[in-house]
Structures are given as structure tokens and as C-alpha cells.
Amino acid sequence: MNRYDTIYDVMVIGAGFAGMAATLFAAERGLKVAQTGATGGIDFSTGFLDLMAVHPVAEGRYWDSPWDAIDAVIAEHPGHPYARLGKDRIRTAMNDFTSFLQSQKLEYMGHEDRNTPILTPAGTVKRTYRIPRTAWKGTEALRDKAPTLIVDFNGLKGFSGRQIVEMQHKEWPRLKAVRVDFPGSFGELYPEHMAWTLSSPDRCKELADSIAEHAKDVEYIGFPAVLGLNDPVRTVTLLEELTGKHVFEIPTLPPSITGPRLRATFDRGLAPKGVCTFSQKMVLEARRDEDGLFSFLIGVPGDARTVRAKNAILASGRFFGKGLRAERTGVVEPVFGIPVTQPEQRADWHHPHFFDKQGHAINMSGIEVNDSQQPLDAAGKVLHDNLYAAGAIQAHHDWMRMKCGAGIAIATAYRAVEVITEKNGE
């Protein structure tokens, strides 16, 4: 039996955090997962697990505890998402997701109720729940304002030292910048390739070399996050042992080398648990058969194929990973026709003003679930009992400017596998 005469548990439509995380969960529940989906919002992610920073957004209030802005959101926006699953579950998947991606050697660090200040690279703080091993480090130059000193290259767009020292010259006066070449390369530089070059010791030594000068007399080194592809705590320890300093990456501008680094850690670690991924392949057609049963016809125009599932979790995202389409007449769901929730008026979707911190009414919308994840229809029943979905496609929230998109990716993603595991034990 080939992979397109299989019926499966499982069809996962999209390849951005919530398709991962929900292809994850189930797969390591003994599911029969089949995975479709283009290119998504993972492949631009800074790297950082944002679980709940700011509310509200109008005032920009940043908060140290997620947990206690989670309660704050929930009590004036009570369809958000986080109001149908509750702390405990939250938590637990976001400690299933960062085990998973730690036996994949990609390690996360952060405190259990708080969250973390970490720089950007437009030099800017952001406060975050889950930050990457290789960064951690940073951290802590950052809140004890230590000797820095912030390296960026010669050919490389996307990430300047002189701009972070010059955002945090006041606070932190101890934190200086160099600009120096890349070992064995001239020109413009990529992140991916700098990943791959950096993990060759040779080169390791090349650039510790380079900036020994100027590392005299700081006790931290802030890098791009450009230290290795599948193995960046190798090359971070390395650099530790060649510069005697601590090292810390900080994220480039998307599309940042964290991101890929996500996506192979995916790669990696699921087809080992039996997904089926339909990569690059999109959902041109879904119906839901008389058997009950989800049959999807998946690939591109003149080139596509059938594929069958028991279930579906529909984690397309929002307009950027084709969850949601911008239409003249409104916003639609374009897989399965589930009534979006939006403003009335498409004169209402956006603010006057583009920068304005409310940030825009459209930001808000998407579709209506329920306390299982499952859609539901203009009237408020549930479209299809086997039917899911998590992530940002969900309304009532605006996860950029809340500083909580991972968290509600892979909280829902969670839920909805959780209820399709239940059924399956009836």
C-alpha cells in the first residue's frame, strides 16, 4: 500500500508551528499522521517561544509572568484562545514540544513563570517564554549590563552591532560592537551558508582569531544566529573554548537561520515516528465523504492526488500561510468554507493609522471553535465532528502583538489531538 492508498488517523493541513506541533503530538500518540502544507511561518520564526507578553496592546504593557497576562487577556477578551484550555494544558504541551526538540539537540531554556528579556536585532528588548540554549547566554550579559561585545560581518544584511550598541548605549554602557570579514568568504553573505561554514572547527578558530583583539576585555560575545545548522550548541561550546568568553547568538532579521533550524529539527525528528509529509503540497479540494471520512486532494493544478483521513486538523494560519484569503467581499476560509469572523465592513479592517498601537481590527479575526477545537458553522454547531483546528486561524486574538503565537499554536494543537486520541479510545 502506497502512501496515497493509506487511510489515516490524521490529515494535518499546514507546516507552520501549529502544523507541527499538532503532527508532533499526534505521531507521538500512535496516530497514523499525514502532513501537507507549504513553506510556513516557522521558516521566519526569530526562534523565540512567545507564550504571552503584552495586554493590553493599545498600552503596551508587558508583563513579567505569562500566566498572570494570560488570566488579564481572558477576562476582557473571552474568546481568545487560551480561555478554552486551561493552564495545566498549556503548560504541558509547551513542555512536550520543548522535550521533543531537545532530544532533537536543539535545547530551550527560560523560567517556569516568568518570562525572559532578550535583545533583538534591531536592538530592541522583547520579553519571551522560551528562548534557545544557544542564546540564553545573552540573557544574562543583558541583565547584569556586562562587558559585551556585539560581532557582526562584512557582507551581511539583516543584523548590525552598531545599531544594538547604539539602542542600549544608555542603559548598558559596557556593550561595544566590531565588524569584521567571514572566514573564507567575500561578498554578500547567507545566513544558511554561515551555518554550514561555522561547523567546521578550522573556521571555528579562523574567526575566534579575528576578534580576539577585541574581545580582551569583555566577558560575553554576542553573535548572529548564524553558529551551525543541526548541531549549534556544538559550535557555540567551541567558540566558548577558543575565545574563553561566554558566547550568545542573537536572531538576524527573517529570515533568520533559527527558523531552518526549526524545520530540520521537524524533518529530523518525525519521519523516525511514521508522518507522512506531503511536502510543499497544498489542499485543493476537501469533502467530506459519505463513510465520514475526509478525502483531500492534495498537490498542485494538473499534478494532484487523493488522500484520505478519519480526521483533519486545519493549522493553515492566517492570510501569510493561506488560512485565511483576503477577497473583495470579505475574509473567507478557503479549504473547507468556515465562516470567518471579521468586521462588518471591510472600511473597518484596518486603523487610520498603520503604526497606530491598537494595532488593526482584521488582526482579530478568523474562525470560531470550541472547547474541543472543532469549527463551527454561522450558527454556531459544529461543522464536522471530526473536524479541528489550532493556531492562528482561531479568532479573537492577535498573537504579533500579544507575544503569544507559539504558545497558542502549540496549546491548540495539543487540545485538538487530545480530543481525537480521547475519541479514538471510545
Ligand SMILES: Cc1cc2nc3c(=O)[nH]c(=O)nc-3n(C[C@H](O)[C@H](O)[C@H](O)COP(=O)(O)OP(=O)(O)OC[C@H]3O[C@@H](n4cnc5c(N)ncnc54)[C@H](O)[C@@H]3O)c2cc1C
Given for the second form:
Amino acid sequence: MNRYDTIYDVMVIGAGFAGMAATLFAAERGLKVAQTGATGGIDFSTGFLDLMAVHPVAEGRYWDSPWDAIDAVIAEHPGHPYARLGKDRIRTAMNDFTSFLQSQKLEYMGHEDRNTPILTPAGTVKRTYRIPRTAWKGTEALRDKAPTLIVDFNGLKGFSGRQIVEMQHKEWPRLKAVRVDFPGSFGELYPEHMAWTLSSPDRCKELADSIAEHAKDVEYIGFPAVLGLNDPVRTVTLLEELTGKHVFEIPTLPPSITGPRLRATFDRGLAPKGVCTFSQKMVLEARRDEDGLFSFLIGVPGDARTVRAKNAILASGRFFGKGLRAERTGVVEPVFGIPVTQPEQRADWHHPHFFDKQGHAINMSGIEVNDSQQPLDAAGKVLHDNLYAAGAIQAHHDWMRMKCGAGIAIATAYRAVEVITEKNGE
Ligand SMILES: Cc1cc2nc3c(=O)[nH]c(=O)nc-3n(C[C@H](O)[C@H](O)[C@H](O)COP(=O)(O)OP(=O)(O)OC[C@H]3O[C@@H](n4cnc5c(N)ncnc54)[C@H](O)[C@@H]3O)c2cc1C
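Show the other one: the form predicted in complex with this ligand, since we just had the form predicted alone.
Every component of the complex follows; first up is the chain already shown.
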């Protein structure tokens, strides 16, 4: 049977955090999974896994405990996706997700019950739940305000050591920056090419030599996140040996190499689990047939094929991912035509001020689901008993301001797969 003749247990529509998580969890439970989707938020992410950090958004209040923050946000927004999940399940989902990444050499670190403050590429500090191991020493340097050198490179856009120092100089006087040439390269630099270059030990040695003079009096050295693509821990360890200092990465502005690292990790790790990936292909039409199975037309107009599945998980994101579309008359969900909860008037979508601290009402829009993550119609009834939705497409959260993007994506995907598996066993 070729991949178009197979009837899959689950079709995952989306290849962002939610789509990747749903695909992983389903494959690990032995389901036959197909996945479609193009570039998603995961490709642009800093690589930090946010669980819940800011509430209320209007005050910009950061929480040390993501679990307390979840309680607080649910009390104010009872429709928030976390309200339907339970903390134990959220915790298990996050652990399973990071265990998979670790098994693929992309190790994550963090405190069990605490968010960790970390530098952003803009030089500000945010709190997040899980951090790639290659960035972890940066949290220690920040905590201790230790003597630290930030290195950046002539020709690299989206990362400025000097900006980070300027943002931090009051609280962190022993932070300094230096700009050097990247080993063997002149002119404009691209993070992916730099990451490949630094997979070579000789290039790492050249880099270490070029900063040795500047790093004499520091304990830590921070680099933009270009320290290798497939095994960055190896590059970080080598640079630590060569410089005799603690080394850490800071993501560059999007697109940073941290996103492609995550995608490459899934590409490597999902195929051996039997996942059939229809990469960069979109679902153009979805139909539920008389036998209750779904038929999906996937591809591009003029070159599309049908794929059938017993269940579907819609993980198509919001506007950025194209899971929601803003039309003149309102916001629509284009694949299944699921009703979208949104402000009544278009004029209410945004506050007049773009940087309004409350955020914009349009960023709380999305589809309604029940506790089993099944989308609901306008009357509040389950649309199809074998259709589920995960991730940013769910209503009642503003992941960007609440800092809960990866957490919602991963935990809702986990719950959807859990329900499908339970039903499969019936
Ligand atoms: C620049 C940027 C940086 C971010 N950084 C972080 C971070 O550091 N930490 C964090 O926790 N979160 C971060 N996020 C947020 C996080 O990426 C989002 O919360 C998350 O993307 C939501 O995931 P999702 O999978 O629901 O949607 P998306 O990531 O938007 O993915 C949607 C997917 O659905 C696919 N799709 C849409 N329509 C169809 C269709 N018809 N057929 C097939 N596929 C379809 C898209 O191609 C895409 O693959 C960041 C997001 C952005 C944009």
C-alpha cells in the first residue's frame, strides 16, 4: 500500500508546536499517524518552552511559579485552555515532550516548579519554563550577575551584544560585549551557515583564539545561538574546553537557529516512529464520509491527493499559521468551517494603541472545544465525534502576552491524543 492508500488512525493538520506534539504523542501510543503542514511558530521560536508566566497581561506581572500562574489565569479566564486539562496532565505532557527532545540530543533544563529568568535577544529578561541546555549557563550568569562577555559578529543581523549590555548595565555592571569576525567568513552572515561552520572543531578553535584576549577577566561567555545545528551541546562543550569559561547561547531575533533545531529534531525522530509526513502540504478540503472517516485533499491547487483517516487533530494555529483567516466580515476557520469566537465588531479587534498593555481582543479569538478537545458548533454541540483541536487555534488565551505558547500547544495535543487512544481501546 502506498501512503495515499493507507487509512490512518489520525491525521494531524499542522506542523507547529501543537502539530509536532500531537504527532509525537500519537506515534508513541502506537497509532498510525499522518501529518501535514508548512512552516509554523516552532520554526521561528526562541526554543524556550513557555508554560505560563504573565498574568494579568495589563500589569505585565511575571510569576515565578507557572502552576500558581495557571490557577490565577483560570480564575479570571475560565475558558482558558488550561482550565480543561488539569495540572498533572500538563506536567506529564511537558515532561514527555522534553524527554523526546533529550532522546534526540536536544536536552532541555528547568526547575520543576519554577520559571527561570533568561536573557532575550533584545536584552530584556523573560521567565520561561524549559530552556535548551546550551542556554542554561546564561541563567546562572544572569542570576549571579557574574563577569560575562557577550560575543557578536560583524555581518550578523538580529543580534547585538552592545544592545544587551546597554539594556542590562544598571543591574549587571560586569557584563561586557565584543564584536569579532566570524571564522573564515566576511560580509553578511546567516545563522544556519554559521551553525554548520561551527560543527568543525578547527573553526571553534579559531573562534576561541579570536576572543581569548577579551575573555581573560570573565567567567561566562555568551554567544548568539549559532553553536552547531544537530549537536549543539558538543560545540558548547568544546568551546568551554578551548576557552576555559562557561559558555552559553542566546537566541537571535527570529528566525533564530533554535527553531530549525527543533524542526530538525522532529524530522529525525518522528520518521523512525512510523509517522507519514506530508511535508509543506496543506489541507485544501476536508470531508466526513458516510462511513464516518475523514477524507482530506492535500497538496497545492492543481496537484492534490486524497488521504483518509479515522480521526483528525486540527493544530493549524491562528493567523500566523493560517489556521484562522481574517475576512472582511469576520474571522473564519477555513478547513472545517468551525465557528470562531471573536469580538462582535471588527472595530473591537484592536485597541487604538498597538502597544496597549491589555493586548488586543482579537488575540483571544479561536474555536471552542470541550474537555475532550473536540470543537463545538454554534449551539455548543460536538461538531464531529472524531475531530479534535489543539494549540493556538483554541480560544480564550493570548499566548504571546501570557507567555504560554508551547505549554498550551503541547498539553492540548496530549489530551487530544489521550482521548483518541482511550476511544481506540473501547
Ligand atoms: C516568532 C515567534 C516566536 C515564538 N517563540 C516562542 C517561544 O520562545 N516559546 C514559546 O513557548 N512559544 C513561542 N512562540 C509561540 C508558539 O510558537 C505558538 O504558541 C505556537 O506556534 C502555537 O502553536 P500551534 O502549533 O498551535 O500553531 P502554529 O505554530 O501557528 O502552527 C500551525 C501549523 O498549522 C499548519 N496549517 C495551517 N493551516 C493548514 C492547513 N489547511 N493544512 C495543513 N496545515 C495547516 C501551518 O502550516 C503550521 O504548520 C513563538 C511564536 C512565534 C510566531
